[in-house]
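Just the one chain here, laid out as structure tokens, in the form predicted alone.
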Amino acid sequence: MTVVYHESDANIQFLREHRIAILGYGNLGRSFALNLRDSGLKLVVGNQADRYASLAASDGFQVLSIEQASKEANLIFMLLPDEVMPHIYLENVAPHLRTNDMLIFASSYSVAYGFIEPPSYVDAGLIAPRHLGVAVRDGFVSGLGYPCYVAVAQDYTGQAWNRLLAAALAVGALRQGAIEVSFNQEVELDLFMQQAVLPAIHHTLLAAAEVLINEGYSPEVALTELYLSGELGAILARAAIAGWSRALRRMSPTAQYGILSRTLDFQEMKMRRQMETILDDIRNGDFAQEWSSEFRDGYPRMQQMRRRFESSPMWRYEKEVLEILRGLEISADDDF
């Protein structure tokens, strides 16, 4: 039976005497840090000397090197990118871990695939928001919270769950209820969404745009109808709140009939088999090894794929439409 934790299951007092460090001040690191502070907890930020460190300092946090922050803390949030985390952990974090310390991850990737092995004398837990990092802050400020997974991989102290839920409470992860999963389940679900569901949506939008433009619809009309209007996002956002069936009922009868009557036309066995293959590669570690090789080599394939996409007609159409409709002059490196 699935276990869901709520705010009533947690007591922030389990963290009052802890020295907390946030390692990595990216989108999620910043959101977690601000939420922890607003919950009355003291912390330091560990980050290399870059624009994120400057942002943390301007936000009023004490900013230390990752190694120094690790030395000072006994509860450490590991919020670094998956591909760089193992090396930084080995060099700057692991040598300073003490008995009864706790590591909290927001992605189980490095632990699930064995790139990081927490020592037996510490607790290891997971608070994994199912949302963008900036939305974690927005959900905290608004009081609405956000969907989240939690897990404990190692409970040396016998207090790992108490400490983890206290931390989850402090970052706002229990307001909608946090679902208990295993470390392996979290990474498998996350990668499956990235590699099976989102590519399928991406391919569908590209194919639909090509059909419409080839049939004489202008790029402005085609892309606005497909996703730039925000209607698709609004439908999915409503489905996230009330479920897909209720979101469907909010649409016109014509739309409901069209969706329901044509859904069977897209039930291809090839897509199902492809998704099963992708999940197998995730579970057996093939993707993790592929990504490790890509990182070691300096991301050559990813850069090639980015260039191919950025030189495609679709990217050109999108840039032109956004400039016309919203006056946005964007480049591939823009961060929104």
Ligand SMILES: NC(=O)c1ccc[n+]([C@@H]2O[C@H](COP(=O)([O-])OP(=O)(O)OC[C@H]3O[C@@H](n4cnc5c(N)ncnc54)[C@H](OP(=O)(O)O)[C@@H]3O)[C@@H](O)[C@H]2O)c1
Contents of the next structure:
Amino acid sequence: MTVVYHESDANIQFLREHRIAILGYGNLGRSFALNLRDSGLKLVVGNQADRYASLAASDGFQVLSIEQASKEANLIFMLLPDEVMPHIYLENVAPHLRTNDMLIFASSYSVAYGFIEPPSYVDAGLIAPRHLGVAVRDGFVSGLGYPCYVAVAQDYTGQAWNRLLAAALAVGALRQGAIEVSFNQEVELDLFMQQAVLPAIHHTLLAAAEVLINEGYSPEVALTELYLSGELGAILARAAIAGWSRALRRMSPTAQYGILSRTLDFQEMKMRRQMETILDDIRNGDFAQEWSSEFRDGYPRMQQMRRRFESSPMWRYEKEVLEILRGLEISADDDF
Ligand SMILES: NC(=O)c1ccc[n+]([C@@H]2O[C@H](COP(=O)([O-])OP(=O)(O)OC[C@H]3O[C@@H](n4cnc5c(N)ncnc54)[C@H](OP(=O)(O)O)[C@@H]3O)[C@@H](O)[C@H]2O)c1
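Having gone through the form predicted alone, I am curious about the other one (the form predicted in complex with the ligand); can you provide its structure?
What follows is the whole complex; the chain from before opens it.
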């Protein structure tokens, strides 16, 4: 049975005597750090000395090296990118772990695939928001919260759940109720969404744009209709809150009839088989091995694919359309 934890299940007192470190002050690290502080907890930030470290300092945090922050803390949030986390953990975190310490991850990737093996004398848990890092802060400030998964991989102290839920409460992860999953489930679901669902949506939008532009519609109207209007995003947002059937009922009868009658035409076996193959590669670790060697080699394939994508006609059309419609000058390096 699915277990959902709410704020009433947690007691922040379990963290009162803890020394907390946030390792990595990126998208999620910053949101978690600000939320923990606003919940009345003291913490230090561990980051290499660069722009993220400066941001943490200007936000009023004590900033230490990752190694120093690990030494000082007994509850450590590992908020570094999946592919760099293992070697930073081995060099800077693992040597300083003491009995009863706790490691908290926001993605189970490194632990689930065995790149990080927490020693038997610490607790290991997961607070994995199902939202963008910035939305984790917005959800805390607005009081609306955000969807989240929680898990405990190792309970050495017998207090791992108490400590994890106290931390989850402090970062605002229990406001909407956090769903308990296993470490393996979290990473498999996350990668499946990234590799099976988003590419299918991407492919659908590209194919649809090509059809419309080849049939003589201007790129401006084609891309506006497909996604630049925000209508698609609004439909998904409504479905996330109220479910697909209610989102559908908000549309015109013509739209409802069109969607329901034509959905059947897209029920291809090929797509289902493709998704099953992707899930197999995620579960048997093939993707994790592929990504590790890509990282080791300096991301050659990723750079090549990005270059190909960004020089494709669709990307050029999109750039032109955004310049015309919104006055936005976009370069491939832009960070939105
Ligand atoms: N962002 C999200 O929406 C989100 C949502 C749920 C879960 N998560 C999980 O949260 C974790 C952090 O993700 P994020 O999106 O916050 O990452 P991010 O924005 O890319 O930030 C990563 C942090 O890691 C540091 N870092 C990167 N490379 C490093 C290196 N080689 N050595 C030392 N430090 C390095 C960065 O600092 P410098 O660049 O200054 O070194 C930065 O502080 C990941 O496990 C991710 O899966 C993220």
